[in-house]
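Below, in structure tokens: the form predicted alone, a single chain.
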Amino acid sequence: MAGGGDDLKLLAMWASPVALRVRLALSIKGISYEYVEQDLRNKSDLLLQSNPVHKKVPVLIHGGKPICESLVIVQYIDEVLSGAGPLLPTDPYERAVARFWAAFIDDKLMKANYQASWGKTEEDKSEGMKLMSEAVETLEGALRDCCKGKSFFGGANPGYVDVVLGGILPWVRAMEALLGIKTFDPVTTPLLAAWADSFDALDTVEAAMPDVGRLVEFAMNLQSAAAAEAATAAN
């Protein structure tokens, strides 16, 4: 492992998608770090005082200095750490197109795959799945555009929109067994479908992925608990 060591520690919660981001970009790049569990029902002094702002993981400190935002964490590491190759590719225009579909993934798929699992009715759960099918089948298309025929969207290696896709997979496959849905459809998106395999199967990768089968019983943790809130407040 390169760089990093004990001048490198990561705030973060093992079932989150944005804290999965940065222990993605850190374990493909091949950068030792300390990691340390937050509880985000009980944060730590250390990680209310590293992000003041949003109070938040993933927050990686390096030198004794706090970075926030998985966004923003991730082109620290590299552009800061060295490690193995480059996230972001060297051309400026491809670069900005990376950090647009790093953002699409935020701002859509995310926040429509937040709406689907977790919406207050069944009418939010149906119009997130819309949007999230909407989403996915815009990311087929960049995909399409961005691999140039390789297996992931910064070509024949993974990259940064990859790191930033992949933080959800786990999450993607937790929800396929709790609701019984194909987001990454081999029929309807078969080159998300493919990169998801191929990602998957990369042992920088699984190192780094948390359990699947671990997921969806935090899930159904979290929807009971919601569950007996929402009874409670009709009552």
Ligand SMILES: N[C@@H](CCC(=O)N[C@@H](CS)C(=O)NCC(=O)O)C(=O)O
Second form
Amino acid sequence: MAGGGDDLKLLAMWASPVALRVRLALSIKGISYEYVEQDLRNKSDLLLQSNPVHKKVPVLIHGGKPICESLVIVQYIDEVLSGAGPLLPTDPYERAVARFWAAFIDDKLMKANYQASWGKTEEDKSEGMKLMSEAVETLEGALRDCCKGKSFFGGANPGYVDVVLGGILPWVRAMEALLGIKTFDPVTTPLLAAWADSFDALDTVEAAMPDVGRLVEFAMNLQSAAAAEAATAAN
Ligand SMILES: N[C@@H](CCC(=O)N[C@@H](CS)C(=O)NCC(=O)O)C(=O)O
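Mind sharing the form predicted in complex with the ligand? What's above is the form predicted alone.
Time for the whole complex; same chain goes first.
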């Protein structure tokens, strides 16, 4: 393991897909760090002081200085900390393209996945599902165009876009299990389905990933709590 150590602390929450991006980046680059689990219903002083604007995880604290926002943190890790890599391409144009797809995953896929999973009505949820399959189809095209014959968006090895998309992968698997759907379908999106399998199979990825069964249970508890809250509000 390189870098990090005592000087590097990650404030995260085990089920957070955006915190997972940072864990994946650190694991793939082989950087050691101190993991500090946060209770998001009872936020620690350290979290509130480190991210006073958003009060959210993840926060990376390097040499006492906090860095917030998962996409910013992953880029910081790649630029500043030594380790395997790089995650971002060295060519400025390719780097811009990688940032474009990372923003697309944040803007379109993450939002649609959230709407499909936690939409207020069935109609809202099915609109989320529709938006999600459109976003997945677009990403399939991006993978086809950028990386012919390669396993990852980063080429032969996982890069920035893989880490950003990989953060959502356990949630995709959990929602597939819960809803009986296939998001990265081997028939309609074969490249993404193969991407997901290749990504999951990496030892550095496996070491960082949360257990999908635990996520399913967590999602079921959240759904029951939301249903109970809605029933109370209706009475
Ligand atoms: N855009 C932020 C999103 C951060 C975020 O939404 N974190 C969630 C966990 S997944 C959080 O800390 N939520 C606590 C809250 O909303 O109070 C990033 O990419 O880091």
